[in-house]
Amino acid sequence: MPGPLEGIRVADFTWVWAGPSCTLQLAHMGAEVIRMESRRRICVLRMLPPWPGGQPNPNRSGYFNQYNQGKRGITLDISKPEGREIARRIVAISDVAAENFAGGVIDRLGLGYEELRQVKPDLVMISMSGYGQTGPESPYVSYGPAQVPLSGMSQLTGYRGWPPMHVGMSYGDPNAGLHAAFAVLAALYYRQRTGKGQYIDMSQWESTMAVIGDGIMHYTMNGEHPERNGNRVPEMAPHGVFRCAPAATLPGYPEDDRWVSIACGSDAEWRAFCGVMGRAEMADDPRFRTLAGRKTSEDALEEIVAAWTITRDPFEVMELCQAAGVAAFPPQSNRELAEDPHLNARGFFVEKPHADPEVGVRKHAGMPWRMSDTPCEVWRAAPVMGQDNDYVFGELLGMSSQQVAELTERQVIY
């Protein structure tokens, strides 16, 4: 069945993480995307592992193949006039341009908002640049792992007394691409009651400050800066990550990391807990009753914690604190969540044969979402470099075979 957005095409000009993010979400909804490539600047995803067997190839990159599932793949080089003329029929039959360059760039290359309105009025263009079109920073560039110290997330993030710590991943380019997808959506629904496009200027430093509201409201409420805690919050006690039984486990993984998270989220929580510890009297512990005790005496309490889950299987503390109402989950392997019996009796994964046959048919995360009427469904696997070639120049351009070989000749198609 067709997708909510069954009918929608967009024009994706985007590259590396969050650009393709943003498009990934509107093709799991059914638009066509078309990615426009170019040889002579292959996409910083394609040339990073995991590669299947260990053979880099830049169809072969499963961190390229996850996050273009679901779109058609053109090879174009836009930095040429004949290339550039060539985008601007694609979006001319387009209902929605993304790009994700440095502030300006787009526009330097005269396929800037005000250039592709002229063929497309009610175009909906987004562009997600690190900083924003304006501003004095607008023209620097960003990747993802500086959002996260730009954005203050990094001076939440660590022990006490500890530096400023990464969160473990690019945090800034799938936020951002979630956050762009939603304004794309909005301007969608926009453009479906007046008949207008418009343009979104999103800036990925503020998306992903977005999320951090709380650490910001900090010091414009009260001046103050919040203390680098590691895994405690002040809303709750216990929680944190405890050390759990030594086991036999994958290859490289040390047998002794186990591990299981819980939080208590309230006094009838912490109580409930203490039943599954077996340590009942515990829940009217003058120090541990109520939550401002738990913690006053958080360290004593987390060791008490520590020294019961240190004897048990993670998965066994998890199945015991959910029987009783209490959030606890073990941190997965990779390997543990691809065979996890839950995620797979929904479908969460996509197993899609690759135009690469050494790629062939490999195992990705799919959508998040579950829609009743209008079912969404990653169609294909991502698409080797210039995949849809015939496709897009040929059968939506009209182009004829002789004038794609030519433009393939001076590297226009390329």
Contents of the next structure:
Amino acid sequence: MPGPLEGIRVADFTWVWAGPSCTLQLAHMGAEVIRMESRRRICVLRMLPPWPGGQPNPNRSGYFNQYNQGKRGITLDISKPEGREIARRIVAISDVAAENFAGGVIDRLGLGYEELRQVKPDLVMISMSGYGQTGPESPYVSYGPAQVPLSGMSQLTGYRGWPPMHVGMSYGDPNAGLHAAFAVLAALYYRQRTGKGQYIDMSQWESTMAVIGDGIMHYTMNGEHPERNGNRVPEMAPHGVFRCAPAATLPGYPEDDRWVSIACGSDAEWRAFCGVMGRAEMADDPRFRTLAGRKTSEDALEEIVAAWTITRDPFEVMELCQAAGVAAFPPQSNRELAEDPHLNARGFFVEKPHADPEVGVRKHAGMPWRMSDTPCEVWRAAPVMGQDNDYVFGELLGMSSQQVAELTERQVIY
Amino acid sequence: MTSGETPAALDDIRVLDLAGETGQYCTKLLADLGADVIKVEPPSGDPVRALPPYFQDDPNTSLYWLNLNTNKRSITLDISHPQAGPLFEKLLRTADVVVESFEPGHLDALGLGYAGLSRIRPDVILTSITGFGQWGPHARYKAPDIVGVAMGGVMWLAGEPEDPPNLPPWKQGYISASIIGAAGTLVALYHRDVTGEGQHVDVSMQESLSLNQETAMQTWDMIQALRCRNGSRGIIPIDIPGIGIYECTDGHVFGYLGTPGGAPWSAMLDWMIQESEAEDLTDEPHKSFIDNLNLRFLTGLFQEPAKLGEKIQIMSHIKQVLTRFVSRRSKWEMYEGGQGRRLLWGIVSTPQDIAENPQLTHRKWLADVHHPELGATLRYPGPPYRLSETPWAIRRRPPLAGEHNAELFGELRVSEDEWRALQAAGAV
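Same protein, different form: I have the form predicted alone, so give me the form predicted together with its partner chain.
Starting with the chain above, the whole complex follows.
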């Protein structure tokens, strides 16, 4: 696979969202990622929508296919001793092993770091459990959606005076996956210099708390709990999301669900924004001239901004503001994102044919970086179950077709 | 720069950190694994130093800034000053990586874009972290964090349906772009060590966040539906008992019952029966409904919420009984009692819950760092990951502005006369 990690192979035991979003980054960079799945316990993402035509089918889940692009897929039941033995053989020819079972599970399967380093001494292995491999809560049940509230993020999210709120999706998962990919790269870099592998114990919980650091410090150092404050921040005003003119979008969706975010930091930006609104005189209004004033009179300020946006299209507001050097952008729906002219111009979306013709060519979010010297490319869509059995068992491990057939018969390859 | 015996994964890398808020978590990730990150601050200091929250109301001690700048050194140097060139060049010759987050074109205008930098240091890696990336129709749009999460599709998913989309806290746009920037930097270093070639890594906050949208993209692509926000119910658009935020005697908990890996919903009912608080949930139609409340059922609901019909009332009643059960218990009773039964109840943690949590205490997650000039030991968030051979560590407290000027001028053999001249000219 072309890319800066060409030649690196990843034995991928991960499932659901967090783990696969880590190995997705490695696949994007050119590593050969071999996802080990089993029909005995199908990956949760394969069982979740959306599916083309709305018909459930484990090979067609858009959710799974988004986060497993560019990976190879095999079916192997690692609950069976023979399956585990084959998994060890795959690790022996890999550079990285990744898993995200609950704390302690991979050790009980006999596939923990201490065992795997016997077959691959310079292995880099990452475990991404919910709570880490040690400590009293280590074996607790975890899913990404619960990491958001556990990390403190929900306590700090929401409108002023309201109860805590979820951030709307399972943010703990991709955040853990991104941190994990970085940690694996650091370990690979170290291995390249020293020849030494290592084990990475990552707690999804800890990696989610790491991104709300000053909220935690505010308590540890000042004994204060930050308040939920909707879309406001101390250092900018206006800083919020304002309702725009109603317009029909799709049948069944409310016409007034149209918004634009606007933020002014400096007084110069505020002045420019007053010009955009056709209210140049307001720039010198003593209530709003300085940030301190705008913060004190933020309710009145927001009313003025909202009265201006409510008669306008959100993208029109964006263009008017940005042309004047004022930060503004509509909170984009999934449709607006898919149709975003900038993302499309940058070639962000990946459209590769999927092995299941019912899936065909779909539009997936692609690589978040452009590398000038080592362009990365998704070489293939996500695998259907067992798509690469022949390649991995036959070509890489050298099994005969008779052996493969026999293991399939006994549901080791399953 | 390691101290003591423990090696660090990145301790042979020097990074010049020109980044503003957008990219400071990137250089923190590199510094916390041992890279020698030198912040190049304007003579008046990095403006991010002025942002709240503050340590004990002292506007000169920003906790926000401190958290993002652990393990870094600081030099004050105005890179746009005409006389700063030779010193910056000396510094650049010793560096492997430059990280920046200026508006695209800003460094080019100073002659310090990728072309300019690589003339001085041919194998340099330049990582640029901006709202929309270096090129494309929106490349020059302004993009503070709120714009980032708006344009990246994440904000659309958060908040109550009738109310505005809601900002996730603590600048997740900057954070996501920074993590992607750090990973891009490392893979470029890996490639440099193989081939000897540097490169320009162009990171977009919009693209970084777009990766985090769960099913949103495919929901449009496959079934032409919008994914809308559902407020406190969490990610599922229907009020399902046991999923979402519930109020306790002393705060809130989050339930995520009936998912694979944990116990079935019926284990929750058993708990309620055991405490004699199941009310009529052991009767029909509630009992059968609970027995079937699993992922397959939930997936069906996802697909065709319209088919729910009379089930809405059953679910609503189960939720009411459960709400009463939870409301009589503390966060810890729900968390421990639930997890003891393999039921996923999690605490909606306050920062205090985090600071006092036994699991985190056991793992020594919070990190104490002494600040002699404050006469205080500050307690920092700990490692996002633990590398066995090359551990994450805070080896050095965040720098004062220009704290390492003399040290670095010494390393770079800048004479006292040169230094004085630069100072007189206002470049340092």
